Amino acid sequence: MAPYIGTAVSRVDGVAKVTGAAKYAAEFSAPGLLYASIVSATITKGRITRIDTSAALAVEGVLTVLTHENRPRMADKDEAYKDEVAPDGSPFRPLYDDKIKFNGQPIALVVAERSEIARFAASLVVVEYGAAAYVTDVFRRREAAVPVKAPANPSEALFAPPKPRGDADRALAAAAVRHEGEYYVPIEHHNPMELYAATAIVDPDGKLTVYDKTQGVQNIQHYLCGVFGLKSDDVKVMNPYMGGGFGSGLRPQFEVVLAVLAARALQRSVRVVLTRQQMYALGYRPAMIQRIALGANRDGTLDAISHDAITVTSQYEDFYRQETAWSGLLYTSANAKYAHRLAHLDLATSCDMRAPSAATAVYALEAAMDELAVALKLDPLELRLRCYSDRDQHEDRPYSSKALRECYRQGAEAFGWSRRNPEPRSMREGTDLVGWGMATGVWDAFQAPITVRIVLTANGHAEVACATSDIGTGTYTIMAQVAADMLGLPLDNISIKLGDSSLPQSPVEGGSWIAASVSNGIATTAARIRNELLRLAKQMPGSPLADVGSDDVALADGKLVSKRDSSRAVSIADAMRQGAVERIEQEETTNPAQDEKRAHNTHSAIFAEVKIDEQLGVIRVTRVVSAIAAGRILNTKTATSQILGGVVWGIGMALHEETQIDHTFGRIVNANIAEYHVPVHADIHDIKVIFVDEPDDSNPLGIKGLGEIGIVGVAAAVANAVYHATGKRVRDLPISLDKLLA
């Protein structure tokens, strides 16, 4: 039986998704299910002075309207609202009191027999406010921005600011060639296809089963227990399928609190579904103002890097990521300094969005490197090769593996980079200006503790269970592939259970760590299954494996086989029959001890072609080549899809995406997918994905993870191509027609 790992296996959950058998958070039902609609605040900061629900309550079919005045009891202390990945500060508490912290904040919940009734009645709730002054513009707060500090939450500790090295100011002053520029990335909002929703079902015994759109069911369960004072046995959280998360579901969102709040108030099952507009009251990629200074020698080597960043967060939490560290990590420089400050605005707390910090920070770094290449009259790819870092610059340690040079080589060859004319505006096709740009991408290769249970039955079927989530990336499929290979069974003989808080422990799914974590967890548990089978096989009279050690056998083709002599084998069925067992169950926790003496990262090289109508300024990204070095690729089909999705998002970041706020009212004015622009089919042309061979021994299977690396550097490659085509450098994203033609 050929191995499944490394092949293009179609999604094992694909049939369920295309036939409608896969059910999402808003599709689970229960007898007597009620529907709830949220009333959102229409001011940006202040207090509720009066809330009149009488008209809503008068509507036939409305059961109740919950507000801060009549809601069931909730916890008082901040600690109860802290989730697994909560930043420092005081987490938002929906319907807790009369304070308004941001525009669109949920302030009432109408519960009715039908969703249409609830939504209509919600429009009848009258709210009076005492408004207060507010600021939603990061540029108005840049001078008041405060330096970030090391997080108190241990899981957030890796985002502590990097330490400087050398004397960057002195080196910059003495540099033969200098570049300094300010770069801006606006707020961007997640727009996953599936709306955020929660269905809280009251079981006959009074306990709760909650179906929630989330990237971590156990995180939600723990959160709900804290908020409502529940025991873990009182509530189970489920999320078997998710229609896109991209980081927006790492933390609990307010729909799950409101659904449980209403279910507890009425002792009835309740569903809450956010509207698309209400989705914009959730977290977002924070706006980022960056100032980068590079000092170089005439030969194109870097002598100094300075990276100053200001990012956006709320007034009540200090959310940030490692915004400036990528500059000091990616290129060799003896002198580097960093400054990262937070601008507290009257908005909801910002949150993780695909490749948080790297997508934005690497954009600025790689645009700055392109500008430095122009100043040096050096090919942008050649500049990066001359500044290549063989060691992690922050800790002066080697990489577990780094095939970035090969990414550059293969990507450039596939793109045809050697044919690039370096002069801006020198390449044309008909009436279009043609530009070629490139950039580097980098991300972390994380691993996290995880627990996996495997149940093997005598008929050769295995059930693999873990509380992890599949956020649309293909976790079901890679788990099945790894289990099939580790257990020596056909793929069809593997069943996967996930997205259930009662299953073995898993962290939230994000940061590109689940593939490596759960796959190696499966390998660890499968080894326990193998050892138990070997114990049984050795009891057979005349066993061909009587003198074989556990490390010398493998599971293959439904048999235990000697690695040294394939003729010495015992079938799984025979071994279990010998032991008179119908099932073998093993559960194992894998706690990867990441080698701190080495750096663990993924890398990429992105090459982009744009064609621009010289008169109209219309930009088309006609070709992209993305060469990826990310360890062992588990599934070439789903992995390619991951990178394709990242590239498309990077194109959107460069040319389309921007959350627009009317700062006079503190209100988002394009809170819909008609006016919040994302790439559509007509915007996307040829994308070629190359996976560069990169053996890595950081874990037994050599996996690094792919979710984030696909987007990092893409916006910069497109922006650099736009400069090459036009000779005009646009440093604030997105690059729109008005900026190009101004």
Second form
Amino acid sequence: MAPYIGTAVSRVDGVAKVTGAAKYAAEFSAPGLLYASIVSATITKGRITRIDTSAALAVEGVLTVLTHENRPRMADKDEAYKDEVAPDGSPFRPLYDDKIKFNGQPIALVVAERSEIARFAASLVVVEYGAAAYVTDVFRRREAAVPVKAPANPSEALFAPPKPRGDADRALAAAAVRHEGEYYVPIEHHNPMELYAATAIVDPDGKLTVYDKTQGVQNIQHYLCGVFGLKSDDVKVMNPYMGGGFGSGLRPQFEVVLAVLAARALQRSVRVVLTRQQMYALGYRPAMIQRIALGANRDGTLDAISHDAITVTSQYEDFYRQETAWSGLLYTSANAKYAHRLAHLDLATSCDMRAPSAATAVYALEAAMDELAVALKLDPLELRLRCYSDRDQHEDRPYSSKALRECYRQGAEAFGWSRRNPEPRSMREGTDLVGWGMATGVWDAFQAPITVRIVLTANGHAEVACATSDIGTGTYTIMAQVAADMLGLPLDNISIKLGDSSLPQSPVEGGSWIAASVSNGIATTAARIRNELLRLAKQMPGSPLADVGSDDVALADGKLVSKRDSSRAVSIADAMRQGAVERIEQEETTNPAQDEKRAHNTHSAIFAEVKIDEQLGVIRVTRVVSAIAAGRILNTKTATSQILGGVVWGIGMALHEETQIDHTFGRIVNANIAEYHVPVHADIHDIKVIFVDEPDDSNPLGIKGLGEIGIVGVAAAVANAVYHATGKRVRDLPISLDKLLA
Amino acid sequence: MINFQYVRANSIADAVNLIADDPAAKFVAGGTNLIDLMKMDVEQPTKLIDISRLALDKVEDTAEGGLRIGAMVRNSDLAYHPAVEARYPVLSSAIRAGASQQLRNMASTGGNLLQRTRCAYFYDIALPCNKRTPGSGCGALAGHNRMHAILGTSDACIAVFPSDMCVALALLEARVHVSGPNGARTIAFDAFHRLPGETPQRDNNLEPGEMIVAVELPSAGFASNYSYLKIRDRLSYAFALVSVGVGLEIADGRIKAARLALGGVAHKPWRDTRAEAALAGQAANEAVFRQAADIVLRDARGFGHNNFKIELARRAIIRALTQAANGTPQSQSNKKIA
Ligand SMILES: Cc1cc2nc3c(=O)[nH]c(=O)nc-3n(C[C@H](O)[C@H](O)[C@H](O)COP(=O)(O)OP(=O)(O)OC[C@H]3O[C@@H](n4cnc5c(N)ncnc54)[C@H](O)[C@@H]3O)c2cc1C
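Just the form predicted alone so far, so send over the form predicted in complex with the partner chain.
Below is the entire complex, every chain and molecule, led by the chain shown above.
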């Protein structure tokens, strides 16, 4: 049997999805299910001075209207609201009190027999406010932004700026060639296709089953226990399928609190579904103002990097990532310094969004590198090669693997980079200016502790269970592939259970760590199954495996086979019959190896071609090549899809995406997907994905993960191509055509 | 969204009677605009009168050599109708430049004329808007006005009428047939939509209770020299920043007659007969086109975010005229600008 790992297996959940058999959080039902509609604040900051629900309550079919005045009890301490990935601060508590912290904040929940009635009644809730002054514009908080400090305890320093090295100021002052620029990325929203929704079902025994759109069912379960003082047995959280998360579902969102509040208040099952507009009251990618200074020697080697970032968060939590670290990591430079400040705005807390911090920071770094290449009169790719670093620049340690050089080589070749005329505005095609740009991408290769249970039955079927999530990336499929290979069974004999908080432990699905974590977890547990089978097989009279050690057998084609002599084998069925067992169940926790001596990262090289109408500024991204080094690729089909999606998103980041806020009113004015632009089919042309070989031994399967790397660097490659085409350097995204007209 | 009644009209007379009985009622055709506005509580009709099944779905030749388009002809059906493709390709092209295939499959001819502005302040009942709530102020004036008007604005309103199809209808000098409590009448296209002035709540000159039954095209279709050029923030499925519809009659390298209308720049499809007159009799060259553009934009005024539209419109006018004169109209499939 050929291995499944590394092949283009189609999604095992594909049929369920296209036939509608796959159910999402808003599709689960229960007898007597009630429907709830959220009333959202229309001011940006202040207090609710009066909330009149009488008209809403008078509507036939309305059961209750929950507000801060009549809601059931919720916890009073911040600790109860802190989820697995909460930043420092005081998490938002829906319907907790009369305070308004951001526009669009949920302030009441109308529960009714039908969703139409709930929505109608919600429009009848009358709210009076005492408004307070507010600021939603990062440029107005620029001066008041607060430096991110390195905590006293370095183990908590996960996201503080890295330690500086050398003397960047002096090196910059002395540099033969310098580039300094300010780059801006606006707030962006995730806009997953599936709306946030929660269905809280009150089971006959009074316990709760909550179907919630989330990237971490156990995170939600733990959170609900804290907020409502529940025992862990009282509530189960489920999310078998997810229509896109992109980081927006890492933390608990308010729909789940509201659904459970209503279910507890009424002792009835309740469903809450956000409207598309309400989705913009959730988290977002923080806007980022960045100043990058690069100092280089004439030969194109870097001597100094300075990266100064301001990112946006709310007034009540300090969300940030290590935004400045990427620039100091990627290229060889003896001197580097960083500063990161937080602008506290009267908005909801920002949150992780695909390749959080890297998507924005690497855009700025790679646009700056392009500008430096121009200043040096050097090919942009050649500059990257001259600054190439084989060691992690922060810790001065080697990488577990780094095939970025190969990404550059294969990407450039596939793109035809060598035919690029370096002169801006030099390449034309009729009325179009043609531009070629490139950039580097980088992301982390993480692995997290995880527990996997496998139940093997005598008929040769295995059920693999873990409380992880498949947020649409293909986790079901790669889990099935790995399990099939590790257990030596056909793919069809594997069933996957995930998205259920009662299953064995999993971290939230983020950071690109699930593929490596769960796959190696399956391998560990499968080895335990194999050992148990071997124990049984050895008991067979005249067992051919009697003297074979556990490291010397493998599971293949439904049999335990000696690795040295394939004629010595026992079928799974025979071994289990021997032991008179119907099922073998094993559950095992897999911890990542402690490998602090090496750095673990994925890399990419992106090449982009744009064609721009010279007069009208209309931009088409006609070609993109993305060459990826991300360890072992488990499934070439789902992996390619991940990268394609990342490239599409990167094109959107470069040209389209922007959450527009009217700062006079503090309201988002494009809170819908007609006006919040992402690329449509017409914007997407030829995209080629290359996976370069990158053997890695950080974990037994050599997996690095690739959910995030696909977007990193793409915006810079496009922006650099726009410069090459037009000679105009646009340093604030998105590059809308008006910025090219002037 | 409020609770509402739904009734189906059996005939034009029935529809007109039903709406006369209930001033808070509204017609619904494709529903692609009205239902959105109802969900946002911008429109709150207590009754919907469904006219989508009336026999108004025909495209017929007129005695004068034109076409009569029923109010319920779907945008897609109209765009791909053989007579429209052959005789009025600028209309076909303009429709295809708008919205998405799915929306065009639903959207009706009458509904397209009556779609409302996409101004964010109009769409959000928590924000001021004189068009939605007269007297509440204009949020866009000092707010996000990137998409807004540069021509024919007033202090009360700088919203844009967003239709692509209507830009073509304006330059083709279509006429709108309506039926109402006081009988039937015909409105010239240019007199159909209004400028905002002091009454931005009125988009057009339809009287209360009146229904559009058909749109009529005169015979002149400019099928040889035309273009519809739409400039937007992504290559499809976005409203126009600026769009330009052009129809030319050219003989011996000279422009005999010209029609020029713009979308995305005003509270109505912006036709400029002075610019058209300036083109007539001239050689088809860039200097002439530039002059025409300067005439169109002589009173243009930006409000901050949309200042760029003035220069963009100038260049788009020149390009669209060039495309039309050369007989190389803008394709709506290939998004490269011809
Ligand atoms: C996401 C999105 C993108 C879009 N993009 C574009 C675009 O790029 N370009 C563009 O031009 N358009 C665009 N549209 C708008 C679309 O063209 C209109 O929504 C559509 O034409 C409206 O037609 P309808 O039949 O659905 O009207 P409805 O929504 O049914 O009705 C609209 C209005 O017209 C009234 N009405 C309808 N028919 C009649 C009649 N016969 N007599 C009297 N009153 C009537 C209704 O009462 C209502 O007030 C877009 C729409 C959406 C939702």
